[in-house]
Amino acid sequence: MGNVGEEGSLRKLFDFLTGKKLEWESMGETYDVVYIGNDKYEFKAGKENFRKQLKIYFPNETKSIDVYLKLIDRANRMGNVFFFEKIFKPILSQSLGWLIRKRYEVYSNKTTAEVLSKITSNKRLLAVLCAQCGNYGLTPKHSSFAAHAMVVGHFMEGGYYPTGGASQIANKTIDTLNENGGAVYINAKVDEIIIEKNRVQGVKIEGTFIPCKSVISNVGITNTFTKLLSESARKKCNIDLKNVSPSSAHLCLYLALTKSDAALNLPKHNVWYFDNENIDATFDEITLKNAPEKFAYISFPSAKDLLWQEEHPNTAIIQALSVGNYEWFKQYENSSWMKRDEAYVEIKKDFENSMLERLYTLFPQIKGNILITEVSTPLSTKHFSNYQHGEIYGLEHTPTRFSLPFLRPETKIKGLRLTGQDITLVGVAGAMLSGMLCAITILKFRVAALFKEMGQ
């Protein structure tokens, strides 16, 4: 996560969702690396630490990198006002909402490739520019640079990791809501949101009936409205996503080590691999038995972990991911988890043993010292988040997504409204933004004892 530190501006709205029972711990000066073929750069902590650093790289193109960063800065500001736009009520939000859209098109109608392309035409700084865009899932020719512009803007103060492992978002966050009154239900599996005379009646749960009057979907787009919604309110909605996809999905190696990472000498930052400068041929380039050759995100949740080992001594974790399309797997959607066909396990060994080698390369010091291996694929994603196409991301962030008109906390049902990554943008921050901006909607003029509260 970034901006989450002592003065980060998520810092105070996750304080206020945990009761500041969620700690962080820095992943220090330096929170990505990058590695372009043999060649690496280095993504250090704050902006001026950031350009500087970047300047050491590239000193024939020092004008390019702080245009770049007065860009950054730009889109970021104007996201936030476009962003906030969403709460606006119909008849604001085609007066003024619409004037705000059309001044954030410069930035969000615009593919990443497009506006950094007339900064600079030196391809290995281009590259190393847009090396953290697996955290969006588009390469530059396809993503907007408005979800380039927030997700590099966001780790540009550095990376912290949560004390106790990522769990303890969810963790401290339901033990905020049971102080307060609520309940949370696992496995309760929601079949539809009844719906009648354009008005939320309730939720059906595995046959059983609950009523109510307000429904906030967390589930996205897609699900709520093709599989939970009948076809009569999903017309009511007006929601078209023919022109919109779902983001990208992927394949994952999971390692169990039996040293620590001190003992084995790993990392706390990120690791992006390329095989070559040209990320969009690379991503174009990449089949079922290449990916981990072409392509690796590499991260070490145990090394930024100050609880880890305590609780789970000289041990240590590793992730590695992958691209992983969902066709490639498509003819073993209908069989059932840890029940699949022998060929799709050999698939998985296959990548296994692939990536096994990428990070043999990259970090030789783990040969020998492996434990567990697990592997999951866009099928295991369906399986445990249930989105249809295994993708992480929700909707792709291509420019269209973002003149998407329905992506709002409110619809036009009377009663139902709309949170998660969908609303906004990826990840966590995403998703935490969009529960704010659905709060308010419900509020109204009571928000501002909600921000006083918050400290805000």
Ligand SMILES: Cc1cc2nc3c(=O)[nH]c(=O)nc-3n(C[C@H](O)[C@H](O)[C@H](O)COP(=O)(O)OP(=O)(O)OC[C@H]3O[C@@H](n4cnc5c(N)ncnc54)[C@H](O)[C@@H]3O)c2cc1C
Contents of the next structure:
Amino acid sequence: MGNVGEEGSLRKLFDFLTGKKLEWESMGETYDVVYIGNDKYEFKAGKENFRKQLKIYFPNETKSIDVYLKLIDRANRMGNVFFFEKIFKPILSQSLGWLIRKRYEVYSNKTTAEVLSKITSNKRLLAVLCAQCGNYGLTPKHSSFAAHAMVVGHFMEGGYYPTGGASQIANKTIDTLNENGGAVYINAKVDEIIIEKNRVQGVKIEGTFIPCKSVISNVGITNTFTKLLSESARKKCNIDLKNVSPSSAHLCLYLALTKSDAALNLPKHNVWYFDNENIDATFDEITLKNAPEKFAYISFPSAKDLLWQEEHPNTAIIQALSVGNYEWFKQYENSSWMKRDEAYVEIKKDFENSMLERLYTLFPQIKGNILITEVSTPLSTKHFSNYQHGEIYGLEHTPTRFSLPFLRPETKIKGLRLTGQDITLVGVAGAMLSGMLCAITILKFRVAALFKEMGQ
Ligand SMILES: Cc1cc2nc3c(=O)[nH]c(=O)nc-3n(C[C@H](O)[C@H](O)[C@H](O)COP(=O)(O)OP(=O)(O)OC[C@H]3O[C@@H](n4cnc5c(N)ncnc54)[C@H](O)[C@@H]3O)c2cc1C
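One more: the block was the form predicted alone; return the form predicted together with this ligand.
Below, the chain from earlier opens the complete complex, with every other chain and molecule after it.
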């Protein structure tokens, strides 16, 4: 996560949600390292450090780098207003809201490649600037510059990891919910949201009807409107998903190692590997056979976690992922988790071997120190998170996505609200922002008291 350091803009919100029980560990001065073939580029925390480092790599591009950083700032300032507009009531949204959306189109309606090609023609610089595109799941030719700017801006002051692991984000938030009279249910699959006379009546969970007046759905716009609601509800809310696709999916190798991160000299930073500087072409060429040869994202959760060695002494973990197309696995979609075909297991094994090759070239010291391996596919994402195409980040972050009028917390059905990454943007931060916007539509003017309590 970005922006959760002591002064970070999301820190107060996390402190509020978790009663200050969630702690964050900085990933250090360098939060991302990009490899393009054998060439290495470090992303330094802090805008001025970031700028300085880029200028060292690209001394002939100093002006372009300044223009780029200015543009990121401008786009994000306007982006914040664009997202805030999502809580406007229809009448304000049609007038002032229209103006806000129109102004943001300068960024949101253009692809990252279109915007960046106006700043520089240096292919290597373009590749380095776009190397974090895996964070929003779309290459420069297809992604909206608005998504690029938001995600790059999010990490500009550095990366942070929740102490105790990513599960602590949920665990510590659940503690607060329980303390305040809430209740959280897991393995409780909602089959249907029941609507009568244009009003929410309740939900059905595995055949059991639970009456309620209000439903806030974060299961994604596609799930909400194609799985949980009828076609008439979809029509009522003017949901038209034909111009926007699910984001791409992924394959991931999870490794457990027999020595500590320190003993193996593993870094805290993430690694983005591309085999050449043309990111769009690289992604177009990816197949099931060559994915890790072309692209890999590698992270070291145990190295980032202060508590890991206390709880799991003399071990380390690595996650290494690449692009994975749902279509490659579609023929196995009707089999169940851990009971799939032998051929499916073989595919996973092949991926494991080719990803290990990639890892051994970058981190040869892990060879001979592997304890456990496991591979996830887009079917795993579907199994665990219920994204129908195993998509990694909900709806894809194209220019079209930013023009969809129904990606707002309030719907035309009374009592039905939407939240989560689809309403704003990918990431824990995007989902939190959606949550805030949705809460504001419920609390209305009472939100001032909430902000006061949060010290905002
Ligand atoms: C491999 C991977 C790595 C990532 N790394 C990062 C990162 O480092 N930093 C970052 O900020 N973001 C990261 N993200 C993105 C981040 O996880 C998402 O953007 C964020 O979790 C979205 O939150 P959400 O609430 O919108 O949806 P989700 O977190 O997907 O929550 C939706 C929940 O609804 C449940 N659900 C679905 N259907 C039903 C149903 N019918 N009934 C009941 N429950 C249902 C799902 O099981 C799921 O738990 C990563 C994502 C992936 C896949």
